[in-house]
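We begin with a single chain expressed as structure tokens, specifically the form predicted alone.
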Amino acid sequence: MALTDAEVARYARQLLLPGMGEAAQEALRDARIRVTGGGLSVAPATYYLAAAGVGTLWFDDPDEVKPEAGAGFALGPDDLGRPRGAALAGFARWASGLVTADLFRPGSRPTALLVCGSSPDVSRAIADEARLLQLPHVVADVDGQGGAVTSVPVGSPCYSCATRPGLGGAPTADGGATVGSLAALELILLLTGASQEPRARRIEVFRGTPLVRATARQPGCACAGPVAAGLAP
């Protein structure tokens, strides 16, 4: 379905960007993104996905909002005690009246996942689930004031293949803002087909400097099974 007049007006400047246009914007509107985890990257990522025109955001985070909860500026005092997923859905609707935002429910069929785990182990478990479901996904890892973003198209080297030990710095709001916004951009590039090669890649940010590298499959990894045959380098 073509963009409405309201959508064209809202995304007018974005439609002019290289690799975008109406077809790409329609792909964003039709996307259904499952947002998992409550790490510091989830708030900025949610904001940018909603503002960019992703049509449906489903939040998979049943934990209650606590004073020390790490969803950043998305949550306020009135959210204390609420399920964090529901609070984030309300934040997404505030960010854009054109987005449908709700809790992720059994039977929902996302087109992609955004993984904002609170630790690499949590991210790895969710990313492996996405791989088995053959869903493209982007993983945001906050490490101190930086971190890394891993893009995993279907059939590409998996998150476990791409990762390596970080510095182990305590996540900060600055790192969450940097990594969360970058993760949202990477997911938008995957959804619209506007991603530059390599599509399967990891972007590491250290002291404000990004390093982009293509991911490579590790020998013996489970991601080299039938799903990957003929699809990944």
Second form
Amino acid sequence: MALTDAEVARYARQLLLPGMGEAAQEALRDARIRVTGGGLSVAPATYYLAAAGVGTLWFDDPDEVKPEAGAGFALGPDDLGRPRGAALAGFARWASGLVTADLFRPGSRPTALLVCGSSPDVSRAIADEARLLQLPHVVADVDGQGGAVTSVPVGSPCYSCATRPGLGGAPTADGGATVGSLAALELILLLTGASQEPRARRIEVFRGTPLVRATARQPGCACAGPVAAGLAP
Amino acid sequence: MSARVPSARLDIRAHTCPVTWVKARIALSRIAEGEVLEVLLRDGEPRENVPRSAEEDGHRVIRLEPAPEEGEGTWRVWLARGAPVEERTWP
Ligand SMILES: [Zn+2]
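Switching from the form predicted alone: structure of the form predicted in complex with its partner chain?
Below is the entire complex, every chain and molecule, led by the chain shown above.
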């Protein structure tokens, strides 16, 4: 369906960006993103995905909002004690009147995932689920020096293959904002097809300096199996 | 396929920059190379910017004239769609 006048007005400046256009904007509108994990990157990423015109955001995070949530601009005092997913859905609707934002429910059929785990182990479990479901996903990891964003198009080297140990350290709100906004952009580029090769890549941000590299499959990894070849059911 | 008769028409007199050019750009993407889009626009900023942006995007301005019969201050521009530009991408 063609963009409405309201959508053209809302996204006019974005529609003029390289690689963007009516088809790309429609692809964003048709996307249904399952946003998972309670890491510091989730709120900034949510803001950018909603503002960019992603049509549907489903939040998969049953934990309660705690004072140390570190997303003060997104979740306020009124949100304390609420399920984070519900609070983030409200934040997404605040960011854009055009987005459909709700809790992720069993049976919902997302077209992609954004993984914002609070630790690489949590992210790895969710990313593996996305791989088995053959859904493109982007993983945001925040650490004490910044963090990393891993883009995993369907069939490409998995998150585990792409990951190497970070420098560790307690995640910071600054790192969450940097990595979250970058993760949203990577997902937008995947959804619109506007990213250049290699699309399977990892961006590591160290104290504000990004380093981009193509990801490679590790020998023997399960991601080289039938799912990668598109043979699984 | 004649370049002399518009195959589509767009009225952007109610809009301001950048929506004016965005709507024209979308309309151009929906016609074939060589076909003509007729655009009604207001004098001033739209009359200056829309034809210039179209030429920067590889299209041709084949007509630009006042169209008072369409309403006071209205201009008409005919834009012939250029060859599709190679899709630009982000890094
Ligand atoms: Zn792997």
